[in-house]
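Below sits a lone chain in structure tokens, taken as the form predicted alone.
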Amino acid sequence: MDRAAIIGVGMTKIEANKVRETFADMAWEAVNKALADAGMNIGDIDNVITTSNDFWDGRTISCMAVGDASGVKYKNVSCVEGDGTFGAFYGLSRTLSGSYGTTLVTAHSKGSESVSSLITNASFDPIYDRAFGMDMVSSAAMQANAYLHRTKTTAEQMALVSVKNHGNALLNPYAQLPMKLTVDDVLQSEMIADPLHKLDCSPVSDGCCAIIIANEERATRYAGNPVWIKGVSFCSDSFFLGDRDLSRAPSLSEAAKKAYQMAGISNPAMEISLAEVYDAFTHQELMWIEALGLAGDGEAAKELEKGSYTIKGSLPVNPSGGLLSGHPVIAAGLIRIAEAVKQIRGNAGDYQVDGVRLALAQGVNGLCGQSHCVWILGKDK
């Protein structure tokens, strides 16, 4: 693929309720941090992609709430509905088209102003499924049961993901829920939907993220430290849950395969230095690791027990604390990209992983991971 890089990242602190900040306030903060990070001003941005969701924002044309704060005046602007990684994919496409040298991508969400069970219930088919009252959490519980049954993973092993990620968040000043936990703490927390306890689930969160993508010529013009986009792909599975094997994620495997091919990766478990994956629930981190080819089928929990996925392990996963420590829907995937960029640059602070040269970031759309977007980022061109 042609060369493009991420040259600026910015994000707000992830919080349970940003009651004093509007959507525009959050976008203003994230955008200006990204511009400062790149050594640019808004005049250096050629076009803007905003990522949002009308249901989560409680308004139609939700992107309009952050347009001015994202600097869209006199610029070409487009809106993407869904996770921020998909908005970034569109932004990359625009940059590589040759029409624009730089693209600003934003993603925002305020879960505190939403009723997630009603919103995610509306994702189900209105004729066959919606009347059951299912939502994202209950469908994820079905997926967790299917995965645990197939792989013989235990609730205790699943809880280790929560222990690890909340512990990692203790080192991340932007995280919402830094906590020192034990497996017993997770298993004794409230049962939300069997087998998912409260601490197996990501929290309701508010936050915003922005990144700046530039083509090769523009990437070296500014003061920012470019991180090169080595490979990217996305893939979608069937909409109806009954048409899918919920214990597996073939759409993620296919997206990863294409991204690896683009990046020239033949052995991801050995070549990837770090992964920031979409851990909305504890079992999903384990599922996604396996589907990404970073662990053998049914082996992720065993690797976690050995410490392979800790900050000091052989393949750190979610050193930032992941979504279990703060999950602003829509912005979540873009934050994974921003965190991977920070790690490659070596400026992730107290949760910096040594020697990161190639990092993976993942975003998700849809129930039980219907669609996945995989990004491979590297230090070198």
The other form holds:
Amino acid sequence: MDRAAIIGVGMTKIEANKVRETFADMAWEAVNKALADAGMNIGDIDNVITTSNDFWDGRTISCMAVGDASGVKYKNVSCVEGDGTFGAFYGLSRTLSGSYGTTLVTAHSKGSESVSSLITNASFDPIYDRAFGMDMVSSAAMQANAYLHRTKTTAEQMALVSVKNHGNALLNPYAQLPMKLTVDDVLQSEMIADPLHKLDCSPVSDGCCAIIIANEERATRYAGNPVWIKGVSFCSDSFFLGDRDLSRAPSLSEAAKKAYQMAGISNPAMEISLAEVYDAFTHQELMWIEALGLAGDGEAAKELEKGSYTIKGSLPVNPSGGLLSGHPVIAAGLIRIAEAVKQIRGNAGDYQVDGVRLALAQGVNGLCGQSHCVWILGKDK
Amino acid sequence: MSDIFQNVEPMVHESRISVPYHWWAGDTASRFFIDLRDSQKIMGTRCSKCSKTYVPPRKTCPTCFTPNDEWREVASQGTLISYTVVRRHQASLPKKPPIIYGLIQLEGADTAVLHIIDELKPEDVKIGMKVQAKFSSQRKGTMFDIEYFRPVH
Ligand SMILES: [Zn+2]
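Right, the form predicted alone is done; let's see the coordinates for the form predicted together with its partner chain.
In what comes next, the whole complex appears, and the chain from above leads the way.
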């Protein structure tokens, strides 16, 4: 692969209800922060990818509505529906095509403005499945039961993910839910859908993230501090839940394998300094760690108990607090990339991990992690 | 920078996306629903290349990317692959919680079908248990022609 780098990142604070801000307001803030971070102005941006979802935004062709605030006028702008990591993948492809030296990628949503269960219920097949009334939470709960049953992971171990990530969020001024919790707090929180308690689930959130990708030539032209894209891949599983083994994530393993190969990584658990993974639910952090090859199958909970995934651990996972501490759908994966960039540059503030060289960021699209996008970012070209 | 909107009351506009829509079920699902409605039979499609039977039926095989070439009836009972008990009310739910949802692999099928599990207490539901379809007395050609699945005693 020709070389490319992320040369600017910007994000809004993640909040439960940004009542004062429209989608465009959020995009304006994130884009201007990313430009300032990169030492660029909007004229230095060659093309733009916006990432959104029409149902979440309550309008059709939602991606075009944030264009003005993203500086797209008279530029080539294209759109991705799905998680921001997939928008960034498209942005990277456009950069590597040779047609554009720099690409601005944005991703936004406001969960506060609609009804999550109705919107995620609408992602089920309308002929066979939708009328049952399941949504993202109940399908994830079904996945959690399958995973717990197969691996003998426990509800207490799941709860420990929530304790860790909400605790990390205490150090992140952009997080929505910084909380000092105990395992009992999680287990005693309301049961939403067995085995998921309220504190096993990520919250409804508003937020936007923007990143700027540049080719090798343009990456060092500006004042910013480039972080190099070492490997990236995505892979999808079958659509119907009943066609998959919900207790496993083979499409994530496949995406990770290809991303590691591209990055020249042979032992990911040893070589990767930290991972920002898509912990929409506590069990998913453990599942994704295993499918990424960062722990053996069914072993992530034991490593978690040993403290391996804390900020000071051998392999910090979600030092930012993760999605459990703030989950603006669509933006969430792009935020994982931005967090990895901050860690590699050494400007993650109070949740900075020591000695970061390679960081992994993961995004998810579809129910129960149907599709996964894996990014490996590094300090060195 | 001074905030010129500092004392502006944030206004909220209420609306809804409410667009009537009807989905053509396709010939594969149509046949499945007709058999369910008229004969209380659960039919799957089979890929002879993969030796896999898909329930609910698909026209093409997602595994090998060829058309499924055979219809096959499967049993109305099977194994619970996974489940959840929804406790908190959500706008998408068809009735009051608790509702038990299950993925059921019917005997003769290689995939699992999504449905509601009933006639047992939420605390008694277990992965691996045998469940059986209870057909609705008023069948209209939808997934609710099976009212729910219940434990096999
Ligand atoms: Zn086949």
